[in-house]
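First, one chain by itself in structure tokens, the form predicted on its own.
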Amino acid sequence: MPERVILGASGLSVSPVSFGTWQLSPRFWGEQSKTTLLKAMRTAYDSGINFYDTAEAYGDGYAEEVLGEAIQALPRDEIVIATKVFNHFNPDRTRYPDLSPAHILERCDLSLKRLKTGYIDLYLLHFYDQLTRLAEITETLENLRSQGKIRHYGVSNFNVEQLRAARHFGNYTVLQPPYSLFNTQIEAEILPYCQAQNIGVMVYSPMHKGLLSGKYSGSESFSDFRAFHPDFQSDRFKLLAGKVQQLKPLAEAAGVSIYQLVLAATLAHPSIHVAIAGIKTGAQIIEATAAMRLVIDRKTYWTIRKILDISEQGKPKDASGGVK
């Protein structure tokens, strides 16, 4: 049987690894092969993945379109799709926050059209919109749910107080925050709250933009957005990449790759249900899938955390700056 977890109070039965589609955003990752990605999405399903994460912000709807094409060959009742709403898109491709009720209704219909599906399993507010009342947002989401257009709703990138406030108005059952073993800030407040409230947690960027994959020495250069990311710059990049390489003996002893070791350690946290893997090829999703069955014991887990700890040099920053 495929590996499955229950995503908190949503009750959704999902694979612990989700196929992420942020890489279909050209302004961050450059152009990707659509054919290769379509094959990878099918390989994911064949390998035991049933959970696909996207957003209309990824390529201004392009990621949803590609995923919509891919799922036509898959049994809809066996897969779970999450997408997100937040932006008002201008004709010149600029954008600004807009979670006003009318805008949410409009964007949901467009997402359904791009995804070529009659319903969205999990609809997330991509960021917090301070200009729209949470009561109005929640009423709109409840209307979409009663119409059968969405099954469950949640939030992404909310802090603990924003999440607590949202839940005062409605049944927000899932949170999608940034998290990696280089970026563990949410362990202090958000994750304990989610565990206590049975909120499903699906973390994004668990490999820290690829830095935790073990494939970098610290001397590489990048043509995508990482060319401007502080964790991929000069001495800091070398420091972090060097830390990751120190995991190699642990990975070899377990008979796995560094990527699989880190992904399994991420999923070992009791508050984290799902790790979203940014996938570009079928080989990558097969590697990620294997991590779902890897059990990390307590001693190994804390050895990994100690190796990756650079607190004495200052905490690494997640410099996505809200761009995801």
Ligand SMILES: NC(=O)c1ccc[n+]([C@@H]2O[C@H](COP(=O)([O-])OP(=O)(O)OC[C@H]3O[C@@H](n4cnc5c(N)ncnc54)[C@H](OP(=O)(O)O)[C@@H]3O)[C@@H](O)[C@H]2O)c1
Second form
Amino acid sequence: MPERVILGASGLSVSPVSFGTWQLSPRFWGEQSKTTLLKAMRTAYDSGINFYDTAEAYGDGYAEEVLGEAIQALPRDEIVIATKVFNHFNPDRTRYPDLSPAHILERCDLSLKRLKTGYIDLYLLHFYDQLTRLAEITETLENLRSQGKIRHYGVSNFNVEQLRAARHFGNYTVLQPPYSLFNTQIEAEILPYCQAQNIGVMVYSPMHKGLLSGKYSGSESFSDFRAFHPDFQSDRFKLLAGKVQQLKPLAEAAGVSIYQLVLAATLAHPSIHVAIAGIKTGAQIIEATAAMRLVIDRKTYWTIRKILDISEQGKPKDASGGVK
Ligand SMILES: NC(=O)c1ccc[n+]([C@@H]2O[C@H](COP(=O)([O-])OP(=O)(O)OC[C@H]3O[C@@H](n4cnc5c(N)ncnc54)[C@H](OP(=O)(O)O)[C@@H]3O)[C@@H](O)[C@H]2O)c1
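Form predicted together with the named molecule, following the form predicted on its own:
Time for the whole complex; same chain goes first.
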């Protein structure tokens, strides 16, 4: 039987690893082979994944289009598709936030068309829109739900107050926040709130955009958006990549790769139901799928956390000069 978890109050039964399709956004990741990605999406299903994450923002609809093509060969009722709405797209490829009711209705139809499906399992607000009332947004989502165009709805990138406010108006059952063992900010408030409210949590960038995979030494250079990302720059990149390399003995002892060790440790958190792995190839999704079968014991978990702890990095030294 394939591994499944229940995604909080949505009740959706999904694989703990979701196939992330942001990699089909050329402006961030450069051109990827469509053939390779189509095959990887099929490989994902064959190896036990049933959950695919996309957004119309990824390649301005391109990721949805490719996913739509891939799922034609898959049993629709066995897979779960999450997509997101937020942007108004200008002809010159600039964008601005727009979650106004008419715009959501229009964008939802376009997503359905690109995905070549009659319904979206999980429709997420990609970010918080300051200019639209949550009551109006929620009414629109309920309208889409009653028409059968979406089955469930949730949010992404909301802070705890925004999430609380949204839930005052409607049944937002899923949150998609950023989280990795290098970026654990949501542990303070968001994850306890989600646990108490039974909100399904699907975290994005669990490998810190590849940095936690263990394949970088800190001296590599990038032609994609990582060329400008602060964690991939000179000394900081070396420091972080060096910490990841320290996980090697633990990974070897467990008979897995560093990538798998980190992904499994991410999923060990009881408030996190799903990790969305960003995927470029079939080999990458196979490696990720194997990680969801790995159980990390407490001692190993806290050893990993200690090695990857960067909370003190960059803080001024105290009067003792850091010597205790
Ligand atoms: N809601 C939002 O605002 C939001 C934002 C960002 C992402 N997301 C979603 O979350 C997904 C994941 O985020 P992310 O792309 O940042 O994910 P990630 O899993 O942190 O990093 C993905 C990168 O890791 C590398 N990688 C993947 N599998 C690997 C493997 N087996 N071994 C070694 N390296 C591997 C690949 O890049 P290289 O091979 O080039 O290193 C890949 O592009 C996205 O695809 C998207 O669906 C959502």
